[in-house]
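Consider the single chain below, provided in structure tokens and representing the form predicted alone.
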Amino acid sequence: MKRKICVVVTARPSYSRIKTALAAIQDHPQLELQLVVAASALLDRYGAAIEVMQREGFVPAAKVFNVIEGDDLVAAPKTTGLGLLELTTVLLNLKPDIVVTVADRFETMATAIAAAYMNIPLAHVQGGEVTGNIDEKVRHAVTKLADYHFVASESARERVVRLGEEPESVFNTGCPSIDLAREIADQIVNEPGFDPYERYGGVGARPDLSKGYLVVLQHPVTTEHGQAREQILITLRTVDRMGLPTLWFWPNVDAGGDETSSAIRGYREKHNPAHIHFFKNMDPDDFLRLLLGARCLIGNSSVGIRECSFLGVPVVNLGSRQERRDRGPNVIDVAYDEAQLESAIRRWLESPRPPRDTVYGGGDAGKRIADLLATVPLRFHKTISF
């Protein structure tokens, strides 16, 4: 009798954190995939995630509505909790023999909670890092409610044992979208026909991408509300004085995301840049594609240190967001001031790519989670190991 694994994605950036898993899970001959699409991940406000999975060949087996809108620290424990009561009703009617839950987004301690309440095993992929977000709360309380950890890195797999869990319950089987990044890294960067205007739309200039781009992809900081206004104009300042042709992705639902978004729509409608396009969102290929072929990735989110680390991109990253996260030698940390980011911006078009680095694994983990939950003792007690 197969196994039922029950994933829960509830936003964007975490589903293609997971793609490889869940097409590796649905190939396997003795698990049986439940899909739970939920939060942001249903809203088009936010790129309608689930349009690209079902597109992809994952049909859900739920669907979760609990964003509370709100551009405030009030939003995300109130969509916690209508996500921890319609996820439990879920987990009843599909009654999974594994839950996973993804990385670190707020969003993520509804599924942790409800599995473990309802004696479900609970599986936690990305646990065990470092970051300067109140991500890194809910990834270690996650860690603790957890009975599996399917870790991205060496270091991750060390704190999580520090963390007082059984060494023999942690498994690093690397990052799950490098997958993604060493098959895009193995194909052309640029397929025949493949336009960003005419695919994906978006919105203002549209500069030829022919001779080089800037992408930028930058994310309010939780624990720095209201302070995501000016976060945002200072890349905007500098990357429209640089006059170079850039690609610019809308941020993730999060306190401060508002604040974010009417900042880059106000500033578009009254300078109206000859040279940025801005895209809601993009299939988890398309987007790497895109990277592949950048000059340089300007922004705060995670996608610089991971998939970017092991591409080879060159990455300025602002600010705390990921401050402390393991990074290879593709990562220049800046404050926000525009002095400094252009600076670091010119450093990077100036200097040789960076080497390609594997601190997130080589790209087999998609297929070493699934082996995993295949093969784990199903079990929901634990204790701490010292």
Given for the second form:
There are 4 protein chains.
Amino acid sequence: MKRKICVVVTARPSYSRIKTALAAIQDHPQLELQLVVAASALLDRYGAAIEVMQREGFVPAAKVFNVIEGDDLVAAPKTTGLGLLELTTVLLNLKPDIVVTVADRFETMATAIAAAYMNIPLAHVQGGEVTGNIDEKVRHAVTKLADYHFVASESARERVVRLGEEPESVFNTGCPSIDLAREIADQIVNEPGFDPYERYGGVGARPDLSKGYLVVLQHPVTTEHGQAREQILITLRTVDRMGLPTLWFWPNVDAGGDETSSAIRGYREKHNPAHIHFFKNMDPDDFLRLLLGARCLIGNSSVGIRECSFLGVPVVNLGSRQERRDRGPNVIDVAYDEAQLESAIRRWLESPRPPRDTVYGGGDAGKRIADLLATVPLRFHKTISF
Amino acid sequence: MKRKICVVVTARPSYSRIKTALAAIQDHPQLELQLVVAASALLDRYGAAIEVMQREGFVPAAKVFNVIEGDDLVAAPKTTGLGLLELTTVLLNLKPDIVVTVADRFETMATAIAAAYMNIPLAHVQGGEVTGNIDEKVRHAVTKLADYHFVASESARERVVRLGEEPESVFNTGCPSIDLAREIADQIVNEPGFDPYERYGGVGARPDLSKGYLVVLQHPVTTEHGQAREQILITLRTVDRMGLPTLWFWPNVDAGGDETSSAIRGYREKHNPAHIHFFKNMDPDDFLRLLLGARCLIGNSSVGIRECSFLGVPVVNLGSRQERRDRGPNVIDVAYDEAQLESAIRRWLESPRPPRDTVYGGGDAGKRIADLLATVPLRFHKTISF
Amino acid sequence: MKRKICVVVTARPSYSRIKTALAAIQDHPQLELQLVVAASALLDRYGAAIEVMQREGFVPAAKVFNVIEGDDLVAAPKTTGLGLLELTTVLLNLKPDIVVTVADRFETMATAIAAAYMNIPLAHVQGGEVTGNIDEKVRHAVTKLADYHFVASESARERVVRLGEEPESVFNTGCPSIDLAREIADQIVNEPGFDPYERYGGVGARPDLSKGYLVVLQHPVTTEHGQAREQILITLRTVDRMGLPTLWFWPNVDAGGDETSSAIRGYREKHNPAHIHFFKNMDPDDFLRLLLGARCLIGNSSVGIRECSFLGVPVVNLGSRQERRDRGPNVIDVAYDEAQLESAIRRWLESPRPPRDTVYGGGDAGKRIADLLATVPLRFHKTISF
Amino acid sequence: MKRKICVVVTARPSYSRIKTALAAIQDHPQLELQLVVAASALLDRYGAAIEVMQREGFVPAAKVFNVIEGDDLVAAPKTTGLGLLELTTVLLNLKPDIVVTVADRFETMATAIAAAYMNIPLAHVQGGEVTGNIDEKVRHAVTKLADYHFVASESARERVVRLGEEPESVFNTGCPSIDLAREIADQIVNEPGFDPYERYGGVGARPDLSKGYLVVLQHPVTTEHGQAREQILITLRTVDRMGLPTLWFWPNVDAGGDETSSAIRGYREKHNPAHIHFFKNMDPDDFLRLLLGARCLIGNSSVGIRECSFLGVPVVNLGSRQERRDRGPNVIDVAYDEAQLESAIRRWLESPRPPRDTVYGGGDAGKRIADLLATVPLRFHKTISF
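Can you switch from the form predicted alone and show the form predicted in complex with a further copy of the same chain instead?
Everything in the complex follows now, all chains and molecules, and the chain you saw is the first one.
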């Protein structure tokens, strides 16, 4: 009898991150995939990840609409609470053997608690990392609820063990997002290979990309609530002023998400920047192709730390959001400051591309995760190791 | 301006445990108490803690009915999810400066997440202990969400620090439940000082207590779901056979709670045990008086490990529920086995009372917690220490 | 392609009422049954209707645990709110062509709103009746949300039309509960045909039933909250005093349910009545057999008005709960008053059995409902007729 | 002791409608206002009614964030379910003597059920009207749950009585929205009296309003889900083509709301219409001033039927949304058809302004409602009148 593996995906970036593991689970002879799609992964204004999944061959076993509106700190806990109520019913009906939760978004706590309280073994992908924001509270709390840990780097493995988890329950599989990067990296270099304007629409200028371009992806920082507007404006002003062809991506949903989005919208309507095109979202592999062709990625997304280290894409990383995460030689860190930001971008424009780095794995994480899910002993009872 | 301290109490045993801290907060010149009463603390069939609180001078700022019915593992996560939804609204309206969550019951996770996600500093009372059941997952996860840790013993303090919390955020205050024990211990010895049958009703035989008596308090173990019935029957048969005057307390609410309760009810109706009286609940100080006068406490409650160590009451502790908790010389541990259980009870009947022990503090925890709440720097931003 | 018919059953009495329609839907060549089991129908302490359903060949398509605890008026709206949240997700995933909701329990409003708001055609079984309690608000509100009305009597049909529903959407099918009564009535008369003590356990005396017996089924009345205790005690004292063999059934869940139950439990433990046996629940057909053999049914259940009119079972109906419902010649109405109650019981003991009556249909309601569900035009858009 | 009157406001248009009643309750010597603000009334992207209320002197007693995201039919029932869960807790804590619910938006059902199930007398403002969409199901269902009915016209009064409500519980107070219209109408004619661009920002062209202008307010129709896009485009194309100065208002939240909004946004970005300015929202009295100065209002908002009849503002009413509502001589009804629409607009441009009409009351509804709330007998028990 196949083990039923229930993976709960709650956001578009989480899908990108776990996609190769989903495929490997689906293809594994001893596993049956139960894909649950919830939260912003179902919503158009966060990129309708559900449609991407279906297009890429995944059929959801259940959908849970649980995003509660509110541009302040109320939305995150309530969305988690509603998710917990409903995911319990979903797990009751699906009866999985193992539940998999991905990374550290606030609403992943709902998945973790539902599984832990229902005595279903829980696997956590991407624990043990350090960032210094609310994600960190979430991430380590999920570690304490999880029974298996599929971590993305050696320092993450050590940290999970130091948190009191039994070493034999912690596996450094590398990060599944690198799997995708490896596929892309082997295909093409230095050009997107498609017309992003035509394929993804979006709004704003349509600068010529053939001489090189910047990519921007900047999320609000939940613990710096109230500063999101100013933080995004610094980047908008700097990048606009530099006048290079730029592809800008809207941020994902979070407390503060609306503040960032509305600042971008306001800036765009007022200044109509002549070299910037804005995208709502993009299929993960197209996004990676764009990054691979970029002169520099600017922002605070983990993609800069993670996929870009493997791809060797230059990154200017802003502020505290990726603080203390493992990083390769492709990252320059700067504060939210126009001068620092411009100077760092210019440095990359004048430097050679950084070498590839495997700090987040070698590109076989999805397959390794599936193999582990097929073989780990089923258990939900653990105790701290010290 | 006074700091507003919101304490969320979700169950009768948690109230007993935090009571002296509530009083100290209420009396503190720089603090304002916001007491939120939720979950089983509002329900008659779990002892209506709300009425005890009101009788003892505490006025709730809000009530949240969030217990969802179901005798299986579905009730715990859904109760937590609903609690999270509603506590968010409560915190939004009360706007506390610090939220306090108590111990490790499953639904305390709702309090912890609401505060953490709303960027309200969170204090956790009684983290860092070890038990080896689902409570442990909850307890350590709450530690990773909390900003201040008021722990009950030195080994707990060390464990919280090892979990990556900054040492200056971890305070060994001792356990507030010991405060109550100290008051009682100073008052009387070796007799309850009241007629428990008259004051608390209950059902069953009314044995003469003047020659000594046993007390039983045994909870279901959530990770051993499905075994609760047999575990309680072992104790029922053994204690019934021994024929000593016995005061038996119904367990609290948990997944499996109904199974234990119905096993007790079934046994009682079938065998009508001649020396056992059954109580639904009791005011905490009367309960401590009863314990102080007992020949032995039997069961798996933390009161045996904690208050009884300070009071020097002999305890026979059953099974894994208190596994690895600090304990004094007053505890004999046994498996769920009739022969072992009887032999351990007999050993205590023939031994002198054990000495007092201060492993869980010296009886001033409530006051120390209030003083700390008045003085700790307000912050909700932390990162792991390693 | 078969029409998918989603029937939501939320309580044991509703199941009894709709059972023959469920069977007819399941057997219908053009229909596919989607049975959703929710609320107290899932809970042991309300008779675990789910187990009866499964035993009788129905496989639930989804289960929803949504009963929130609280012995006061808070539990009913919150249970409905949680039901609405979760039934929406269930309907989203099941995609039925028509949703069927049964009768007028408070939580049926969740089913009705979910379907109406999701633009799924809604059929309501048993609208148009009059009772004068909270059920009436619910019942008529559901009528205003429903697209088809399968009513149980001619006066109910007229009332639904007067409420502004288009006459061609209102069908007097008779009540499905009569279908079951017809089967039973054709089988046996004047004896249960089984040993209820052996088959259903229960507690209390085991009076000899061979010389005739009474049956009692009395529910709390939600709008008379706070009086439930006294109302049940009147019946307990009267029936106990009369000393006839009596089979007593616990009431179902409602705000106040616990009050009634605890009054019964308290009376039983104090007085240990010598001629009364107490049952938690019974399969519907066994229950009807018991009624058919009874000298008299006492209480305020609709079974007295409905099934008993077809069966010709004498009934003493208490208080306002069935006020203004259609009734046959088998009902004597009395107030909550010991003298009136005793006198009415004695009158039936001395009178011949009343004749059968078809005010609630001729026993083919289930089949007629299924046929209508297969043929009514699918629509969810309506307007008031005046 | 003052009667506590809890009014639940869930949306910006409902606030406008009930505002004078809120003021009259607040000023009434025997009443205490408990204002609960919920759902889209709290959200920026639906006009942040909460801020308007606070600016206008109302202090909310509680806030409930219960809008669940999803651009399809899932959001409406779930938002209602969550509202029901939380409003129950709010009412439990506020303990009002009467609850007031306004009109017929889907989420008002949450208020109605919470009050009805908690045995709190419920007053419904604006029942008895006819529209032929989902609002109608909601409106009449709320009527069946309500104990007092404050209706806005004589035909509404008759309809509520025909629905089986006791005539002495139904009061034709007129519509409170007319109160505001009366104040405005007495102040100024034929010019807004303020610069709407400066005061409210918004986006798009800034046509000169001094020679007359059109106003557009068109909502999606929930039962015509899927057609919202085409329906709004018909109006966009027609109005754009006519080239008159136009002030366009975004629609409110509903299933389908996002579809309409995104169609407007898409049209605007593609065609950049030269004579149209777009507003997100406006204070109700400024909005009425704008209407008073307009050549014609186009759309399907009830403001055209209601306030504009009293103000004598010409209206072209589109489609079924206001079907069968009472209307004065100021309304021309057309289908969603460009030719019909243009022709009707032209007719108004060439005709004199219609006379004032009092079908919706004389402008003292707020005061009359407050007086009734102070004097109606408190009761929550009713039965259908036939």
